[in-house]
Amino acid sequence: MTIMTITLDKQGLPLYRQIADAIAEQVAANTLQPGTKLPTHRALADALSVTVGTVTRAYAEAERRGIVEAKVGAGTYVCQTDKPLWTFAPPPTPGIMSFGYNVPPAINRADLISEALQQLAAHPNELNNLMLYQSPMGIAHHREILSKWLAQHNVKTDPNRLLFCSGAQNAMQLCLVTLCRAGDTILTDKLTYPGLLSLAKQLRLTVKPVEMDDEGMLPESLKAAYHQYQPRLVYMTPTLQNPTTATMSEERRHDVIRVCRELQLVILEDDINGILPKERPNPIVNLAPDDVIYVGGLAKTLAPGLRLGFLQLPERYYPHFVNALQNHSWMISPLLTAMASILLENGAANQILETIRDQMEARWRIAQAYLKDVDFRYHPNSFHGWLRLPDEWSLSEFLAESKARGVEVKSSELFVPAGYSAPPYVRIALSAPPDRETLEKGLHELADLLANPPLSDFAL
């Protein structure tokens, strides 16, 4: 603990503040060093022939200035000059080697964020109207810019019908919010995204399954299903669909098209990875504007951490939806529109696409150096695998025997709906490790699992 010279002659300034100036003037002249802790309130007052509360006082003032900072049971110290403002996740935890979640690879965006901030601040008018209250729609240049973008990837969108949403997950949100009401029935693949699920149980919806197979959804199993429930729409990843990576031929689109015209039954298109690969066929939308609700967003090609979607509407559902959006949250932050823009418009996000491709390609021939014997659904650009269990692994056995070696995947039983059963596979998602040690030490612990099965006890 440090003992302070301080002198307190300012006539008609408080001695709080007197304390507190003083604090910052010998920090600033380095008499007080980053992480030095500060005389105790008792202490100081005493030397000071001040009260306690003067100094309780001083000190909160200097923290709020962000001079010291106050740790319970420990003391008031001197700040750290290179403490960041702003709070990291914890890092991941210390032998876990996930493959759980379906995140983009970790690059590094640091200098095109950084140089679209800039670009930001340049122009402070903008900046000052970017705080404003705007409206629902979105700013219609913003619009335009990522229509633009999406066309460049084989997007059809019309600026005056897109709207954007704060993710993907909180535009299929407002797509259930507006079309659906509680005890409604939708349709989904029979193995489907589960935040999907999550929603459909949080409004009190019904979700049934329709059969698919290696490209997806079956036209003819949807057609039967509709006839069954009467549902309210149907749900569908027709591109690296989630978690199988099936994606539908453009025939096999064509007759889901026909289908749902026929039956007057809207599709919801859930097409968050469908920009990934570098070849796939023409997005639903495309096919059929009028009779799509098109989900996408920027979490999977750009940056999670933007958390910005959109939706592509059919004309007779934008008012609709603009007035759901309004109630919801009256808009989604102008700042953040504004920043996607820049590093759509400017080269960067295709620059990190085309880096989250090539990761994820290399990622792959590595994973089939350790699975090549086993039955492992993929595509190169995709950030998960889907993988059968041989005969010999129940799921429940797999599972735990995973995670007692440290290794996480994702149970099939979390892609089926309510009352359905589980297939015996797991998905994989091998964008999720932050390097290639953690990446290689997990496939060959998979790898080892896959070809010890464990031995079948014999029962009567």
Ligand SMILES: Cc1ncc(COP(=O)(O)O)c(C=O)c1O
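All of these numbers come straight from a predicted model, not from anything done at the bench. Whichever C-alpha set is largest while still superposing within 1.5 Å between the two forms counts as the rigid core. Numbering follows the first chain given and starts at 1. First, how it differs from the form predicted in complex with the ligand.
The Cα shift for residue 59 between these two forms, taken after rigid core superposition, is 2 angstroms or larger. Annotation for residue 40: C-alpha shift of 2 angstroms or more between these two forms, rigid core superposed.
In this overlay on the rigid core, residue 18 has a C-alpha that sits 2 Å or more away from its partner position between these two forms.
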The other form holds:
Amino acid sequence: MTIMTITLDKQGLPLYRQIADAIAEQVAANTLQPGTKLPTHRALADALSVTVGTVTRAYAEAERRGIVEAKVGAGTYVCQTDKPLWTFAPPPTPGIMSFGYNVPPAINRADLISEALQQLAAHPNELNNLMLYQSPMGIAHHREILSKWLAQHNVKTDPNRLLFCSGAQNAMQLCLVTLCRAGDTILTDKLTYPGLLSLAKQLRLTVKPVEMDDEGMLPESLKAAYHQYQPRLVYMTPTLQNPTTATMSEERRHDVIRVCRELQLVILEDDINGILPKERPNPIVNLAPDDVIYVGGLAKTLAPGLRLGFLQLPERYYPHFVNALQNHSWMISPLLTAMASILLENGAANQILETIRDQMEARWRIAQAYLKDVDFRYHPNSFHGWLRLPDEWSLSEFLAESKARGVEVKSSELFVPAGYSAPPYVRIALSAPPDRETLEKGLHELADLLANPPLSDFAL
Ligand SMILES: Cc1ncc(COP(=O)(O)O)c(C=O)c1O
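Complement to the form predicted on its own: the form predicted in complex with the ligand:
Then the entire complex follows, led off by the chain already shown.
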């Protein structure tokens, strides 16, 4: 049995969480090895001067995270393998260690999905109803459930202004199709989501970049770009921006709203990553619901395979978007919204979200050891990080060399509007490797590359 050294100094965080976090950290660092027996509840409580109840709660939390297991009559042990974090691994792509796509980490959702399916199957009348055409607005009860779940995560919506879509990508498509015409201009951050750039290209819209800093879009640059380009709308991702991970402070959000109100410029707020951080500022929609078209989705927090996204709209736009959705696909499958409603209502969605957050925290803890000497921006709950290449590396050389070593990362070139130059950065999606071995192997290769830049070529 080991008596652990744990310091309880994180103000505002409950003691049981601090103890569970410390156990998680020591397991990740291998200070607590698989199979190690943890102290009894009483022994650890005495050592830390906390109540036995606090330790019991901490061990239960560590067990919920899959780090330890309680054996009846024998005590609590560190799990034998890393099975709890990597419970399900999709088939790897041979020869490629993928750090490319911003996919959620592979986790086992099968039990919770299966339960929800059984719950659906138990109500034949409802199943028959779900097989009928419905209003393009979707079933009101499903919108209410979504609105309640969003409120739990500090997103204020009105069920009568919510619209289901086939993922956030589809939500943005509906928005651009409804509000823009070919030849129009839209504004985005200087570095932005490639899915939006591709959509704009297909719709023959021009994208103009707005300067940004560590918090995202700069209000004064937004104003200047507005006067220069007379855009239809401005697209932004104020929380965990893709690709930079920039998150706007509440003050910056108010400044952006003030500028947009003054210019009567509508904001397309993409909050796809907004629910991932345990704590974050208010989404812009909470502060200015009549000035914002809010886009969200369940792809990052629950499951991308569900293909469920949503829009919260200013009242004046709602009928136009309902019409656009009807033209596009008539409605989103009621079977799908019913299934999602069960998961949102019975706690499964929150359980999956917690598992995803824990997974990401564990992955970033591992990554810190490899990427400690480089300029790397990340958030412990985000899927991606933004890495500045050391001066000795050119972007093209780094991409070629990492590819040669089998490590796939995303070039900054993908994130800039057409005609603008790309800074020397790459996006690394730490959520993408399917298992711990690939994660560590890929990180090792990246760290080695960053530490060993190429020799410079002579040109005579
Ligand atoms: C910033 C951003 N917006 C929207 C999307 C699309 O999300 P969905 O899978 O719900 O269509 C993504 C997907 O990666 C994204 O990164």
